[in-house]
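One chain comes next, on its own, written as structure tokens: the form predicted on its own.
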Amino acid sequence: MNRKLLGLLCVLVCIYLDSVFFARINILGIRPDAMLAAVVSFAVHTGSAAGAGLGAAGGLLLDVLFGRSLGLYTAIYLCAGFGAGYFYKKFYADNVIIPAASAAALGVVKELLLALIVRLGGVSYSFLNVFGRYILPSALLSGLLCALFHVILKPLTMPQIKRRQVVLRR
């Protein structure tokens, strides 16, 4: 499957999951970040540039559709895709621990950044309470969702990698 078409399909599925599915089905208000999970998994399979591109496209679409400020989610997901692309070709492709751990760590960083922005906006809250009840569980669920995306995206992206390697050898 074409990488751009696969990226578009991932973005659309993630927007549905984030805005409809996980909004209705959540436990105690905790929801995984499907866009982050897909961006990390896509970046690990295809590299930093493709991951950053998918992150920027998905983040921009989220900003336009649901965000209060244009560019916040775009910057967050772009950086997440670029950072997760560091693991491209650096580990065995069947290993789901690296992308899942990356998504969980990036989920914590993303939520901490958003909590800081909310705090700077003047909202008062108990940081330890928010961290323990929402940020950490949400990041762990995002890591588990990334492991699922990793398993799903692997057969869709690996033929492209093999095809490129064959072309380069000729």
Second form
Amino acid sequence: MNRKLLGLLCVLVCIYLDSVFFARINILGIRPDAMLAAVVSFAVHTGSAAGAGLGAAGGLLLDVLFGRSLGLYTAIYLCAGFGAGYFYKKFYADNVIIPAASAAALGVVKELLLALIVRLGGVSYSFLNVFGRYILPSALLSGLLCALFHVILKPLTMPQIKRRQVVLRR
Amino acid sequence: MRNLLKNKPLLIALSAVVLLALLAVLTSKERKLTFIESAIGSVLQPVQAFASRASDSIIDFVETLLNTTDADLENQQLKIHVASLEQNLSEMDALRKENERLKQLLAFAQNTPELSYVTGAVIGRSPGIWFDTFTISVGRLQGVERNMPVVSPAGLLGRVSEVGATWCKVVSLIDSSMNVSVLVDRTRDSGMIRGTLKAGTGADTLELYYLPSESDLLPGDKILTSGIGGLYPKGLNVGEVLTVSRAGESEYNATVRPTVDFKHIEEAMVVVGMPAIEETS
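Could I see the form predicted together with the partner chain next, after the form predicted on its own?
Whole complex next, starting from this chain.
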């Protein structure tokens, strides 16, 4: 499948999952970050540049539709895509542990950053409570969702990778 | 360091992040949506509205199927028949619920003739716990403006923060940045209410503060909007006191359960009959 079309489809599906589906189906308010999971999986399959591009596009739409300020989610998902692209071609595509662990780790970093921004905005809360009851479980769910996305995206991105390898060999 | 400077993609990404961070800081205050943002939202609004409605129907149907207890599971034909009837029932149930909700909205609007409303469907909610906003399917074309209060028959929902042509963003009452002037229905004491972060509890709560030291607050007391400040109409339901604690000689703190079930709001009414608050620089 064309990479840009696949990216657009990913973004739309993730906006639906994040804003509609997981808003209704969640465990005591704990829900995974579908956009992060998709961006990490896409970046591991296609590289830093494509991952960052998808992250920026998805983050921008989240900023416009739900964000408090323009650019926050864009920057976060851009960094996530760029960082996860580090694992591109470094592991077998069948390996779901690496993207899942990356998504979970990046999920923790993202939530910590948002927690800091909210704290700087003057909102008080118990950090340990939020960390234990929301940030960690949510990051874990994001990791699991990323593993699922990784399996789904693999056959969609592999033909393109193979085609590129053939061109390179020639 | 030299290698780092030679890494072009990394430099581009870093520059982009710095610029975006700057943009985020610059746009973090109340602002008007740009034409492009409004257009993006307008393009996505029908898609989101359709997806929201479709997923509600699917979830309701699956829930009805899961709750079925009296179907004869051994008979394959009956199972199909029952599933088909259940689907019809689910659709009728969804229509009945929608009818009830719309009737409640109408009754609420008729009981408050001094205010005028536009009603929209909730089409999306913000991800995560840090910010609690949702988008509804009415915007500038329907007369919605920034800072207009948003209500439901159960009580206050929040206020409009940004407006597109056919959609708008609403900051929920339970958002941690919200502060609303309220009064206790029984004692008529004034105070302020703000949202709290819900972390893994699944329960939405509000915090009541700035109550007078001599206030006689009791669990179960009703909290209403006071109308002070002119942003929200007076007398809207806000919540019910859950717990009361005294932090000091002159400080009262209370936990309030909102009257609105924020997890299940499907329609919202924007009060367009009230004059919007003038923007302050």
